[in-house]
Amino acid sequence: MSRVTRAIVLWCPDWPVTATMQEHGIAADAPVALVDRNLVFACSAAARSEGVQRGLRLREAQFRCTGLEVFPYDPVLDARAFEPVLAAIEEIMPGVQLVRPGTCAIRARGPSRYYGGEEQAAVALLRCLGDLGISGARVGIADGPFAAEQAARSTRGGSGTVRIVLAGDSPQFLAPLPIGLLGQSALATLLRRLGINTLGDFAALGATDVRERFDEAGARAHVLAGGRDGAMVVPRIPPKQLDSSASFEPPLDRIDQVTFAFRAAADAFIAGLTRAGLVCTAIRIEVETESGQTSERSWQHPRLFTAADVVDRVRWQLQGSGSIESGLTSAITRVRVEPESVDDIGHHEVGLWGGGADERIHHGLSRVQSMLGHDAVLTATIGGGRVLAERQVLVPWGDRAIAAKAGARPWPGSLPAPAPSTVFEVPRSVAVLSATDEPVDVDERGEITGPIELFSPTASRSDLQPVAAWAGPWPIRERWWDAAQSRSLNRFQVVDASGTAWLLMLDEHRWWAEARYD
């Protein structure tokens, strides 16, 4: 059996909520809920006092607490907000392991010797968080990180924010706890069906029998339940500081002055990435003004950023803040750039004969963009929507095509593949007639008034031609819940006498050509 390590675990309850409240400057006693896929992911103590709890649907949570402030759950914000906490802890207790944002583990041996005991080390840890303005943190100390985390979670706050399980007492401490704490839902469900509801019941089973019945995952859970957690506390490797900044004293009030002064910082930023064997494909630029305002924006690149690209993005961000080329609304005191997405430099090496035509195209488009502005060069992407014209989305060159994600979602009533090759920017008026030379329509029951026999692509009777084949209608209902803005359309596919296929749309008893299959 592996040797068990005494561990200190720090747990910050409701950390996702705490990080969000810090980010938005919300009072600690406000009712706040974080929502993920329309379900409450986490909520504040004030929200829980009103009946809000994890797993509730958003509408039910808002019904229980009418003053509930709702924000989307952002795991990136969790990690970013916890980074200063880890850095502060590492200054007083080196060797911190990040378990998850809001929870970290430390080997107890060193801090207990330095501070004169395990309780004194826990008090120093809580004092460090108090200096950061974080209240309500809990500390547990036990044999192994698993038992130490359960000790921290078993505290009740107030004066009982520290719980120490004496060496060798972890099995007795864990025995009455529920089996669901192992974090394996399928295993916990099966064990409950077998009448095993606590960690002590599970630990009483034979190790060989558990391994044969539940494989390695069950054997690992059996070790945890018995308080024999031999997992080591592995200190994290602090991330390299790859960001770069430039401060201006006195503040600069012209865009050309700021970009010129920032060139050295941009060169240092790219040089630091190169030394680390990395390239940057996304950056975040922060601009601070003399009046205390901060402008933040993320920028994407289709390949990788150079120092000139970084300077260009700084200039575009300043130009897009409502300022003009001759001056800014408020003088700039500091510009900072940090990498948001990096990749190994070996994946972006130039080929033996250069990078090919795509590099020349990118260089030319980036040059035009730097001269005319960020929104001057656009790239066509496919977004979500039911009408084809709505799916054409233009994004600035180099930006991530967020609209493409929406296109991957289900759109009831959208046109299935294959899509037409020619989509008219403005739908063309056409004529569709029956055998009796009357306009074809769709009644309130969604039934066509007569077979389609004649078609004119110009809506002129002189251009009428026989229809070789047709299909439809396929109804589209938009905003059906709003009687004032609801819209009903019907799609048809028609093949004319020349063999050309058309995508037609019947809107308010008028026929339009939406696209053509060339």
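C-alpha atoms forming the largest set that superposes within 1.5 Å between two forms make up the rigid core. Numbering follows the first chain given and starts at 1. Everything numeric in this text was worked out from a predicted model, so none of it was measured. What changes on going to the form predicted together with the partner chain:
- Comparing the forms between the two forms on their rigid core, the Cα displacement of Trp502 reaches 2 Å or more.
- Once both forms are overlaid on the rigid core, the distance between the two CA positions of Pro475 between the two forms is 2 angstroms or more.
- Shown in the overlay between the two forms, fitted on the rigid core, is a CA shift at Phe262 of 2 Å or greater.
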Second form
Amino acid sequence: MSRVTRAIVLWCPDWPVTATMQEHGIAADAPVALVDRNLVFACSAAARSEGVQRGLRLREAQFRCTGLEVFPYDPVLDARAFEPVLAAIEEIMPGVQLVRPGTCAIRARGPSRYYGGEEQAAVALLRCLGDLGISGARVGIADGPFAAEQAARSTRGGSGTVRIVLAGDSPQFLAPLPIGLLGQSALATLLRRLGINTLGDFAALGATDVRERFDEAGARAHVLAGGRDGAMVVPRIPPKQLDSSASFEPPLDRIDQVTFAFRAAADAFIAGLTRAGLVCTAIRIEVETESGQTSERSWQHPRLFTAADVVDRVRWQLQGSGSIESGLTSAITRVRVEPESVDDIGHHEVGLWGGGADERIHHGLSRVQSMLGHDAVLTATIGGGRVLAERQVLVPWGDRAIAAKAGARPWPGSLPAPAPSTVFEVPRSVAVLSATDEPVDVDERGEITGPIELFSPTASRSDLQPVAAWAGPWPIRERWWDAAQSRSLNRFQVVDASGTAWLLMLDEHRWWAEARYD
Amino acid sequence: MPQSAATLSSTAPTLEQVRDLQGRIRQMQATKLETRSLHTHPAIAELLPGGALRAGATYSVDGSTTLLMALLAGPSSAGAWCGVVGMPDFGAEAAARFGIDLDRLVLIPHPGDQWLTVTAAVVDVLTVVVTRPPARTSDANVARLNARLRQRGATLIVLGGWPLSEARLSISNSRWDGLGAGRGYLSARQVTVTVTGRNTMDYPQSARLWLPDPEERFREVSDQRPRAIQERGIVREAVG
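Now the other one: the form predicted together with the partner chain, given that the block above is the form predicted on its own.
The next block holds the full complex; its first chain is the one shown before.
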């Protein structure tokens, strides 16, 4: 049997909620729920006391607790918010393993010797978290990370936030716990049907029998249940500090001042990455203002960020859609930039003869972007959808294309070839009349009221012209269950007297030109 | 050998071949000093003065985005970077289907009041730039932009009128197929494309083209021989 490592596990209950509350600056006693796919994923203690629980539907949760603040669940935020906690623990105890955001394991031997006992080590750990403003953390110390985690979870709130299972007592501690804690739902269901309800019952089975019946995964669960968890605590390698920030005292209120002052920090940021042998392809910029607001945004780059690119992104983030001379609503106190995705520098080295053309084009287009704003220079990709303007996905130069709808799907009701060469950014109002000078319409059964005879591309009567050919209506009924995005319209194709073809749509008894075949 | 025997025994080269060869000769020969031709869609190429789009020149297109895409399709499919400035209604999906590579197409739909600066900036880096100029463009600005184009070797295609353009392209007699009175759907279009060169002594070239044909390609309407070539007397020269 392998040797069992004595482990300390720190567990922050409701970590996703804690992280979200920190992020949004919400008071600790406010009722907060995180929602994932319309079900409550986690909730704060205040919300729980009102009857909100995990797995509840959002509507039911809001019914039980009317003051509930709801946020979408963001796993990235969890991990990001736990990072400072790990860094703080690494300051006082070496060798921290991240189990999942909110839970980490530490080898017990070193800290307990340094602090003069396991209990003292646990108290030091809790004090460290208290300094970070995180309350309600629990600590469990036992043989092996699994038993230690169960010990941490078995603590009650209030005074007893530490539970120490003495060396060798882990099997007895685990024995009465339910089988579901193994985290293998299929195995747990099967064992329950076999009449095995606790970890102790499972551990009492013969190791060879378990391996034969339940295979490798079952054997591993059996070892855990028996408190003979041989897993080591694998300390993480603390990541290098690659982020860079600049604080402004007194706060700066002009964009050009901020970008000028940030230039040195951007240089240091890129130099730090280069030293680490990395290049950055996505960054995250956080801007703090004097009034306490923070603005965060991720920026991507088609190749890699240089210091000038970073400064450009800071400027664009501050600028929003305004021009460079526009003032800020509140003065800037701090700008921080951190790498979001990095790559090995070797993958981005220019070839011996250079990537000439592309680089030149990128510089030229970046210049236009700095004149007009980040989203003025676009590239197009073709996505899915029925309405033409929806199909062409326009992405700012430098960002990666993320198609909301897959283009490869059939999209019944989309337009047959050829595609119109002019797709109006904003549909134009047009007039379509029958022979009797009445506006043509479609009744509720989808039948057209009369043949189309006259058409005016500007909706004014002076531009009316006879129609050479037409066809329709072709109905589009989309997302009728969703009031905000539902769409119900009829499409027509019309060729006017000059031989130009139009794609028209009839929406709520009004005619619009969606596109023109010119 | 049977194959060469067949070649020898065949009659004079067909009209198609002669035209093809003449077109290639024209594309290779620079008509003026230091002008370079861009890869041009074959359906349009022989209508243009010089037989191809020329680097550093300006072309103006009257009121047809499809014709504009036909001009753009040649250089884009040959790997040139293209830009579209000031045309928020440019149909990217049609462009992609007509053979324009969207990976190398840059759209600047709203240059605002900085149209000239933006166009000049993209002309520096892109090979072909399509634009719709604002209503009033001063002659001085036109001359400056033309000088920039010649210097950079970029080609400008303007939707609408443009002084000092190399050629002016327009369409007429547009006829759509596939659509009836209340039935069918648009499938293809035949159109007469007329190209008027800068030199007023040149006779306007025109041809009947599918713009597009039912497979969304551009080609000449084959059952009708191009008038322009007959008028120029190439047929007789080639045969005789």
